[in-house]
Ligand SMILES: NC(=O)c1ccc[n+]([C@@H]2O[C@H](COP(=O)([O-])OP(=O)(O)OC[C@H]3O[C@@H](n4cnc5c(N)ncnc54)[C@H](O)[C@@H]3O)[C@@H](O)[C@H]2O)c1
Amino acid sequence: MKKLKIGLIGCGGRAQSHMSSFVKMSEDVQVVAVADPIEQRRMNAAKMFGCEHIYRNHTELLDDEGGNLDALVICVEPTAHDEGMELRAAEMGIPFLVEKPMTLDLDLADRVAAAIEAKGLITSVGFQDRYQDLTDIIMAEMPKHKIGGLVYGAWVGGIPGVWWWQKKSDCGGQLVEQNIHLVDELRYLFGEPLSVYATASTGIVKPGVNSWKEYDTDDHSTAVIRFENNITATLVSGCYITGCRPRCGLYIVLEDIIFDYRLRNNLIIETPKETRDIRRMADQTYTLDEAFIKAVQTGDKSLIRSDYSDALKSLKLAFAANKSMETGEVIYFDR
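Any chance you could show this chain by itself in the form predicted on its own?
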C-alpha cells in the first residue's frame, strides 16, 4: 500500500499524540514537512521524523509543499484557522485531519465544508471518543434495549495552561473548546438534537488571582439537549476546580440498562441481572489516525467516523448552546 507523504501544521501539545501515532505507522506514513511559529516545536518535530522541510507557518508550507503532499494534519489553536489553511487545502485537493474545534468562524466552516464536498475530499476531525473501544461497546449494546431516558454528562476540572484558553473570544468557551468532545459523543450515540437550552455562571474564578488577568470565560455552564426517542441530556462544563478531580464522562440511564462511561478510562454497564466494569484497552488517537491514513490510502470514506461536514454539526450545536447562554432562549434545530 502507498506510503503517504504527510505535512504537519502545528507541532504543539495535541500534535504530539498524532506524531506518536505516525512514528508507529512508519511503514505507511512519512512526515515530509512541518510548520509551527515556535522554532523549538517545529525543530523538535522535524528531528523526530528526519524532516528537512521546516516552515514557520501554514502559508509557507502549502506554497512550497502543497503539490507534493498526500495529506495534512492540522493542530492549531481555535483562532489560528483562516482561509489559507483548511479552505486552501480543500481547494488544492489535499485530504486533511484537523483537531477540534475546527474554527470559531461558522461562516468559514461552511465554506470549507462546501469546498470539501466539491472536491470529494477525505477529511477527519479529532473527535477521538468516537474511536474508543468503549464507545463501540455502547453502540453495540444499546440497540438491544429500550431507548429513552436521561443522560448526565460532565467535563469539570481546572483551567488549562495554554494562553488562548482563558478568553472566550479566543477559545469559544469550555463547551466549544473542550466539552465539545462529549457534545459530539452525544450526537454519535443519539443522533441530531431537537433543541438546546443553556446557562452559564462566572464569579468563582478571580481574574489575576487564580487565573490570568485576561480570563473572561464561563466558570461553569449547563446545557440541556433534547434528542428524539425521549432522550434528554444534561451536559455540564466547569473549569473552577482546584486540588481535586471530579468524575467526567456520560451517565446514560435507559429503561433497563445504565452505561456509566468514565471519560477515556472505563465503562460500567449495569442491568437488573449483572454489573460489568470494562477498561479502555485501545489508544483512541491512534485508532483515529489509523482510520484516516487507511481512508486516504484506499479511498474508503466509511472508515472515517467524523468527517468535517459531520463535525460541523457538533460545532454548531456547541455554538447554539453559547447563544442560549447569552440570550436565555431555547434554540430549536430544523429537522
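Basically, rigid core = biggest C-alpha set you can superpose within 1.5 Å across the two forms. Only residues modelled in both forms are compared. Residue numbers count along the first chain shown, from 1. These numbers come from a predicted model, not from an experiment. First, how it differs from the form predicted in complex with the ligand.
- When the two forms are fitted on their rigid core, the residues between the two forms that move as a run of three or more, each C-alpha shifted by 2 Å or more, fall solely in 82 to 84.
Complement to the form predicted on its own: the form predicted in complex with the ligand:
Keep in mind that what follows is only the chain, not its partners or any molecules around it.
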C-alpha cells in the first residue's frame, strides 16, 4: 500500500491524538509538513516526525506543499476555518480529515461541501464516537428490538482550558463545540431529526471570577430532539461544574432493552433477562485515523463513517438548537 504524505494544519491539543496515531502507522503515513502560528507547537510536531517542512500557517503550507501532499489533517480552533483552508484544499483536490466543528459559518460549510462534491474528494470529520467498538455493539443489537422510546443524553463538566472556549462567538457554545459528539451519535443511531427545541442558561459561572472576563458561553443547555419511530432525545450540556464528575453519555430506553452508553468508557446493556457491562477496548481516534488513511490509500469512501457532508447535518442540527435557544421556537427540519 502507498505510504501517504500528510500535512498537519494546527498542532495544538487535538492534533496530538492524531499525531499519536500516525506514529503508530509509520508504515502507511509520513507527516511531511506541519503548520501552526505557535512556534513551539509546530517545532514539537516537526520533531516528532523528523519533518523539515515547517510553516507558520495553512496558507504557507498549501502554497509550498499543496501539490506534494496525499492528504491533510486539520485541527484548528472553530473560527480559524474562516480563513478558507478546507475550500482551498478541496479546490486543490487534497483529501482531508478535519476536526469538528468544521466551522461556525454554515454558508462557508455549504461551499466547502459543494467543492468536495465537485471533486469527488475523500473527507473525514472527527466524530470519534461513531468509530467506537461500543457504538458497533449498539448498532448490531438495536435492530433486534422495537425502536421507539426515550434517550437521555448528557455532556456535563467544567470549562475547557483552550482560550477560544470562553466566548460563544469563538466556540459556538457547548452543544456546537463539545456535545456535538452526542448530537452526531444520535443521528448515527436514529437517523435524521424531525425537530429540535432548546433552552440555555447563564449566571452560574461568573465572568472574571471563575472564568475569563470575556466568558459569555451558556452555563448549561437542554435540547429536545425528535426522531422518527417515536424517539425523543433530551440532550443536556453543562460547563459549570468544578470538582465533581457527573455521568456523561446516552441512556437509551427502548421497550425491552436499555443501552447505557457511558461516554467512551463502557456500555451497560440491560434486558429483562440479563445485564452486561462491556468495556471499551479500542482507541476510537486511532480507528478513525486508520479508516481515513485506508480510504485515501484505496479510494474506498465506504470506510469513512462521517464525511464532510454528513457531518454538516450534525453541525446544522446543533446550530438549529442554538437558534431555538435564542428564539424560544421549535425548529422543524425539511424531510
